[in-house]
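Okay, so here's just one chain, in structure tokens, the form predicted alone.
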Amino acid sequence: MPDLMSRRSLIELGVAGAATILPGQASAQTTHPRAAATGDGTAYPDREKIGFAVVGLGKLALGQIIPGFHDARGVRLAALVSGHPEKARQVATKYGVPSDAIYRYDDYDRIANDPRIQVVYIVLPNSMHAEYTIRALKAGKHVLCEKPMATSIADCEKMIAAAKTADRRLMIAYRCHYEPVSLEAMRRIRSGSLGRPRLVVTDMGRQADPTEPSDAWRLDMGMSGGGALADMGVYGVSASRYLLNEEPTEVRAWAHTDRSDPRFKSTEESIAWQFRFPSGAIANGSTSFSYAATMAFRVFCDQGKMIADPGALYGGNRLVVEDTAQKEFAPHLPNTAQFTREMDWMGDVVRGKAPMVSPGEEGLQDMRLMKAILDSVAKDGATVSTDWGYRRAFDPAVVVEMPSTA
């Protein structure tokens, strides 16, 4: 990380029990009753929309999150938090944010006195998630925090504890829980139409460019908490879990890193891992900051298979299904604004009209699994137990509605 990059610049870069559903079994859960906010295309009046403050005006916030408010049915952009006043003013002017709703990092805690803000969306380098999440919760705001949740298990636990103390909701931004291709794949597995799932394969990676400011901090272990694993690999770790609706009981992992490559002074270059699940299913995953870009998953069942390539991009994902007759077909699925659906869901969680599908505990589970992967890498592929007893409270396949194709 260049010494010339300031902290401020780095900031800118950037109620039911568990139900395990096996193929052929009915779910113990039923579809949660939802308001019109995200289901049938009816929008809330502007005065009833949940106000969001976006913290960090980096690439993701400007390219995906803030534009996503345009089509949101139940939430609106209410405030900005930035270390660059002029940049913030330009963004505020473009998106109609009042000048008195622009906050700096050094006066961030003043959001406590702003009733226009109900939710704070943390879009900062991973190492800053815990601090700004906890401060928002102490200010009495609900929090939607980008993934990975933090850079350590201890910080994840502090964030969860802070939410409980403040009696506020903490949601982690797992947009794929609400994305049509992932939802369709989950539902087909739950239905048993392709038989029992035997193998899930996830490959998530790309070439990192250290000249890109948004990649510079991701290549720093202290700021990212895991390099490619924390940036891209978390999608594969999460996908294997939500596709199978199970939690792995053990992992083995290996890495290859060319330390002569200046990009990999503190993070691993490429990592591959294998999860074992209670049902007998296996998940093979890989991530890299040095192979050709891919965001794909495959599911092999005993009577068919599914391939999503791409399967976890911001748009343009596609699912191909092959049954026992080797007949391939691609279900017609809507190409929705994923961040809009995610934020609208958070709005309904705050209203008490939707279940918390992506709580802090989900982020903690993935953080624990990523640490277990790195622990296994450090032990040259030794098996690491991951059977901590965690079970997700809500299965996205059951409670998240498929968006309209209209």
Ligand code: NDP
Given for the second form:
Amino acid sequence: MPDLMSRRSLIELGVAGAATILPGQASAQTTHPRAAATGDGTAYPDREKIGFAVVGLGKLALGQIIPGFHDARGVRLAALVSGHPEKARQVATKYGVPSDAIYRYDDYDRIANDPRIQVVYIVLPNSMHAEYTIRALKAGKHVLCEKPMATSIADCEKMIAAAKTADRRLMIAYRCHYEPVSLEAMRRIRSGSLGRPRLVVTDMGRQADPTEPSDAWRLDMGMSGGGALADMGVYGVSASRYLLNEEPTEVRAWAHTDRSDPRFKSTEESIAWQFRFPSGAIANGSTSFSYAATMAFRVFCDQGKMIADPGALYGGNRLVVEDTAQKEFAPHLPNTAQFTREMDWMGDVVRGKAPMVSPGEEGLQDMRLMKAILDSVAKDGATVSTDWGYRRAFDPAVVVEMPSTA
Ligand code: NDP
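Next up, the form predicted in complex with the ligand. The previous block was the form predicted alone.
Once more the chain from above appears, this time first in line as the rest of the complex follows.
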């Protein structure tokens, strides 16, 4: 396994290498040095695993994240933070968390004295992300924060500043940066095997159910920061950027909202937007809390196309490629445990063994773009400039390895 310095050099080479791959060259699968750059796959003994505290025992934490520690190779569940002590006790018993590693929101800052916790995973309603991230950073912990990063640009900036001050790592839980279908699509685009990407279409939405507690806060502008856009649309905003590996310079957006529907008192029902990219590529995105569940993306290149439908679910995503000879095929891709993979990635970031692919700056960029979308909606589709010069530090297509199919 290369040491950190040589690993870093490889990562830098990989990023630079991506820019030199021209349309028509061989498939990305054989041209990228990512496998050498990251992911040594080390399985650590329990005592060496990075300890995580999970904050907020809701649907995602209980359904995906906490069970996901079982198969993790480098991280483990060390503590719980909850407003419901009885629920927390039951979860602790089930997953072997000691009773003295259960915290409440009011005594949360005591985690500073708990060496079992190295990373705090924030799985709270969006409006609480900033406060609990900043408190964890002040307690000297690294933070993995769920998407969307926060509910305002100012909060995202405060979170990034707090991580810098504390000299801790802040990663946004963008599971699709590490997910095989998205990675494969990115790699095929970078390889140029389908020609230049001209249009990306992302549709991410579902029917919101206000009787579900986890949807009640999502329908509230103050707690969600943007309804369907903040919850589902963010996947499309992020995907169009990582698929094209460039940043939009302009956006136009429209919304339709039936204000007589009791769900949409403070948030929009459906939004469609169009990003314009410097290469000339266009991304059309839509999100809704009132259309049938969809998490799909499509990429139209000048010599072929790709359809991922579903493309961003927890599992069962599928990519169909139509190549230059108009032959359709579905590459065989592994179905990974996405939250396990993402948490292990964070563990490797903390160890200095993996690059920070989805830092706070990525969350901030999506937040700024979502704000631009809402600004355009407010101006009935007027063009809003988004050309503020952001560039991502690492292209996931280059530095994130494809998981083994074994
Ligand atoms: P839930 O509403 O199911 O869970 C949130 C938990 O936060 C609650 O169960 C509760 O835990 C705690 N909480 C503390 N204060 C409040 C409050 N005032 N109102 C509601 N809950 C509170 O939400 P989800 O689990 O669905 O979502 C949590 C986060 O995860 C969100 O940011 C969401 O965007 C993100 N997410 C990401 C996904 C992904 O694929 N990456 C998928 C789904 C969600 P307790 O009772 O223990 O205090």
